[in-house]
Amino acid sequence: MFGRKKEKQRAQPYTRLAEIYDHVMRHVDYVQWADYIEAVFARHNLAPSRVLDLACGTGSLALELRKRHYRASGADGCREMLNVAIEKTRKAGQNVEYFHRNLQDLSGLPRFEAALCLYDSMNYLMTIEDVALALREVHRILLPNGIFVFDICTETNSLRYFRRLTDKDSGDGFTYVRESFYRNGIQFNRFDIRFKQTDESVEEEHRQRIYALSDILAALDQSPFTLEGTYDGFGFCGPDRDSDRVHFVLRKAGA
């Protein structure tokens, strides 16, 4: 007699993807990203000790910064991602403090000399009002003269890489299919994950708002920050219509 096929579960973004996230994102060069952030610090005349990685995920960048002797901390709104980060940090024998916070509520955090929010995490804020609130929250937890570095992915990125993409892969104990598409200013990524040991089939849908550069610049103009740099990709030239990623460097006024 055949067993009944288990019904597909629908999970909140990252709650189950957390278990395989490092496999899915193994192409991301966090060493290169840390190199770039250090170059940003130098260019903007900041030598921070305490650095907070917002939307830190499984802690890969925070860990890399800790290895470079920063007092790195991480914050993320997804408890499951933080659990992976904490365990990974323990195995690495490093000391990174993690906070369960999302970008729109950073209450109770200590203050930092620098904050980061990378890998298009700001795109997960679905309205420009959400972006404005996040900017105020980050400003509040920075020390005077501190800087905030964040990036966004652009419409060029979505049209170039994710207009219509199906990606299939497998790892130790799981398989997944990711379908990506871009529609009406929203980048969709749908994951269908099968965990072999438990025979679970899980679906997650991730959405990112793809903002026009002009909308982000307008929000920055209304924020309590001073905009010090707007850079194409991982360089220091200004962005143009071909930029698929843009980094911003904001400064909090000194005391």
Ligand SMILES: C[S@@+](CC[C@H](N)C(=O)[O-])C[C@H]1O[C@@H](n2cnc3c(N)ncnc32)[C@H](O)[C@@H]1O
Given for the second form:
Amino acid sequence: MFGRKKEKQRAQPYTRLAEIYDHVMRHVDYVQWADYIEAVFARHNLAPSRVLDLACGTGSLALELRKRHYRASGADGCREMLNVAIEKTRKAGQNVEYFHRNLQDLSGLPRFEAALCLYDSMNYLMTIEDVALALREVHRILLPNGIFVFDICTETNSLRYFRRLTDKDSGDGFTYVRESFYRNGIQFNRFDIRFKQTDESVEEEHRQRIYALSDILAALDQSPFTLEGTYDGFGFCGPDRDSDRVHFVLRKAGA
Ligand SMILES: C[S@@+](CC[C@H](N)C(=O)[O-])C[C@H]1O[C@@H](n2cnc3c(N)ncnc32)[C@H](O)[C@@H]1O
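Alternative state: the form predicted in complex with the named molecule, after the form predicted alone:
In what comes next, the whole complex appears, and the chain from above leads the way.
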């Protein structure tokens, strides 16, 4: 007789996507990102040693920075993403320390000269109060004169690319369908992943708040940081209505 088809499981964001994240993100050039981050350091007169990549995911950027001789660390709220990062770092023969931390609670971390939070990770904070709390937490774990570089994805990005999009792909042992849509200021990405070996079907829904630039600027104004730069994604021009992504460079006051 035929076995019963297994029921689809619902998983928390990134807990199962972790296994296929590097495949889904294989178009991302983390080497170029590290180049950009180094250009930001130079432009803002910082030569950091200790750098923390927040919401580091599977550790690709932290690993690239480590290869460039930074004392790079990573932190992420998802244990499964960190497990992939740890294994990847071990295989690369590198030494990166990883911390399981939520952006809104960075207690117990050492101090860093620079912190990063890239690739729309701040958009996972669903309220502006959470953004404000994360800013205070990052400020606390930076050394005097340290900088925080983060990005957000904009409504232009959601409307341009993810208003309604379905894409399908497959890799070694899995297939997935991603449905993206944008509604009421929230970007939804729903992943349906099928793992062949275990015959599992898993659904993960990701929600990201798409903030107006003015809301972020107001939160920054209330934060303990000084805003030193606001840039159109991966560049040094100011953002405009056409910007898909905006980078912010914040400074903690010197001692
Ligand atoms: C789009 S991925 C980006 C990962 C990595 N920065 C990269 O560029 O590949 C978003 C990451 O943010 C993490 N994340 C989401 N909300 C978080 C939170 N509140 N605190 C810490 N990490 C969070 C997720 O676990 C995930 O690893």
